[in-house]
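Heads up, the chain below is alone and in the form predicted alone; it's given as structure tokens.
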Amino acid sequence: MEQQRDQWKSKFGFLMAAVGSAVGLGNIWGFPYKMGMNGGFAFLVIYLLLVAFVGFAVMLGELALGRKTGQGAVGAYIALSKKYTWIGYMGVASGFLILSFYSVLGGFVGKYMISFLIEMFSPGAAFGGMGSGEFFGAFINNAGGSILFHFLFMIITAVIVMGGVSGGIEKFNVVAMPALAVMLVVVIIRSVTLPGAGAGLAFMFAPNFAAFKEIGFFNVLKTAAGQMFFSLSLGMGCMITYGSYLSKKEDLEGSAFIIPISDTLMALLAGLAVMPAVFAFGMEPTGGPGLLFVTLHTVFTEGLTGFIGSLFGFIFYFLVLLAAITSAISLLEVCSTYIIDRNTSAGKSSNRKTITGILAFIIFLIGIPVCMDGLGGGNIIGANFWFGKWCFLDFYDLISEGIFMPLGAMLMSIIIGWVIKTKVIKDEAEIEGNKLKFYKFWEICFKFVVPIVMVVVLIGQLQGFGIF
């Protein structure tokens, strides 16, 4: 049974959509504390550079991939060799994991948002004259708590997927980026005008190096390298799903250029909210994960005080939502859009709102057990359930991010590089009478670039997660 595949409606469609899916909780919280805990200046110009060099090719490759072949993740490698299906699997796997826990963490950036819209009118009445520390644990630690919004958060993002492509995923996103970008310029206006802020406005900016020999070059380019790839949301099928409802006539180099810097954009405007807010009340940018939710809790509620800080509370913590449910839904769509394509293939009708519901629900059970255990704390789980080194968020995590994700990337840079040649991209990115006009560029990247940093990924990740 042959079905006609859903297409975006315009190019600024597609474009929020690709850009919603880069931005998430890897920009507005892992770009900020992986930057304050690699040097600030250091790690930012080690990142610039692999998003230049690393980020925009893996881009165009993900991209021509799905357009050329009109398929989702697994599809699009079985059509390339039925010997590469397996590449295609970890990418809907990564997906698969990520979002299990994904929602979690976007389900507690949802019991933030609403804890403060409830301090705006009723001061402790959600915080209780608990500190920022304190708050924090006793919500990890409430198990059902964290159930209740992890699975409101997967309710959302479902309803989305369910609408389908132009329906759903561009509508949502051509409203939620804009949005997003307009709160996170408030943000940072405030942000920025705080007494002291320029120590985190230099810290971001200003020239220094020392990172290398206090952290270590190699600690700041995985690491860097790391979030770059997360960021973009490479790796894990997104891009190739999104580009296989690309119309022939989009302009594939643009957009592999305009995505990641727009997402590049994204991380620096969170890192300007972000750490000015941080140096101006005299606190660590070493502040790691806890970051997002102990640190900037503080800033909101000891730093700025009363109705004012409870209002930039909640505005934060709605635009940190926005980003995490764009991320989200085409972590899902990736996922429901292989079942489609599977059935599609075997000449079956696909209902994609069963399909999305039953995914959804999958999902929302695995990442019960990483609302159970307290974020390797130990809950209702003990702590470190794995092995006795990883709790079910870090061991979903390495499975994924770890090792699928640039064992995928390395492996279709190899493939478009040396077996079936970058004249394929080009081919396809020409296909409508668009230029490819850094192809040398690209074919470098492929061949020698891409491969090499993905080793060093591979590397830094296994050993970040203490494998060796």
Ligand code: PFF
Second form
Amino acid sequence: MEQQRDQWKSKFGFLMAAVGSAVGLGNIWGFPYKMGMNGGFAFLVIYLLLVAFVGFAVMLGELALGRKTGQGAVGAYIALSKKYTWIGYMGVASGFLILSFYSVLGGFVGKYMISFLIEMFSPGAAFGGMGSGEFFGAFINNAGGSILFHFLFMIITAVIVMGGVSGGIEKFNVVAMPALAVMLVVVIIRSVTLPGAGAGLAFMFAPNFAAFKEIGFFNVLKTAAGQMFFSLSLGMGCMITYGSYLSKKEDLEGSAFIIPISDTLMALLAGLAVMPAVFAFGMEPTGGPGLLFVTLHTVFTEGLTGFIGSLFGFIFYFLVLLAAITSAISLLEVCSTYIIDRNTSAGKSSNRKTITGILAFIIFLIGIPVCMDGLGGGNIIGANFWFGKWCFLDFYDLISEGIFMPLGAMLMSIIIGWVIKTKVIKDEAEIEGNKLKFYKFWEICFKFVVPIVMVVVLIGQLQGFGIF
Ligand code: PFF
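Switch over from the form predicted alone to the form predicted in complex with the named molecule, please.
Every chain and every other molecule in the complex is listed next, the one we just looked at coming first.
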């Protein structure tokens, strides 16, 4: 039975969904710290150049491939040629792996949000006088608690995806993303008006070319490039999937600019929310889970303190939760669309709710070990289970973000630039009267710039994970 494929109801809805996918944990705990540690303003310049020469093009390529073929990650590559099927599978596999740990982290964020809500009305009831490090340590070593919050996060994600593209994902994003932006502004105002906030602004923004010398230009470049494509949700067919639900009237080139620019602005705003407060209270900035769950927890419990501290803690973790959910739904949608498309092309009908429910459950199961090894410190599962080097989270991240995603983005770009040719993208973009304004630019990006930068990312990622 042929089923009518869903479509985004409005341009705004599509943009909110795509920006929602891009803006996530990567923006909040990755960008501000990496920017501060890798040259500040100088890092930002490199980052912006990468967005301009790589991000825009890969975004355009993915959206165009999705819309042209009307298929998700796997189907789009099959439509180009059966021999590319495996590239699509790498994308879907990345979706499974990333979501399985993303959901665990999202669950942590949910736990923190609820804890601050409790603290607002009943001080001491949630944190019980524990310091930030102690509270976090106790939580990650409590596998049952982590699994419960991972489960709840997956349920929320699955219910939204079950609602469909326009009825679930779009509806959620058009409310969640503006809400997130408003909360972010509230937190920024508090953060930058704290006495001593200037040091945080200096950490992030002051140009520090010495970092290039100390860290090495290549290392700065690979950090920026890796951050950029993960933050833009590129390389795993997420934007192919979202593009496949776009109407032919939509201006692809415009979207390929708007989404990365919005993501970058949100990353900078996240930095303005986080770093001034960290410095105002005399703390050392960190990256990753340490920043989100220990340093910032201290900001709200020992820096701001009392009801106000808990209130801002609640608002902050609520906005991070929304950012995580809007990214998680795009990861799950990549997987659901794959199965739905496969059924449709085999002439079978699909029940989106059942398919999404089963996939979400499988992803929940894959994430359970992430809850059981204390993020590498060891708990029920011993420390660094994988080859003595990586915890579950890092191992899943290595395969997806480290290998499959840069490889996926590189291959897509080579296929567009050299095999099917950029003209195909132009034809798709111009199908209903829009004009592709920068054809030559896109061609150079697809043929040369993106493949070269992706090699840098791939090498950088493998080095970062200690492979060589
Ligand atoms: N862009 C998200 C972040 O910055 O946290 C992560 C992500 C979402 C990556 C969706 C890939 C993806 F398909």
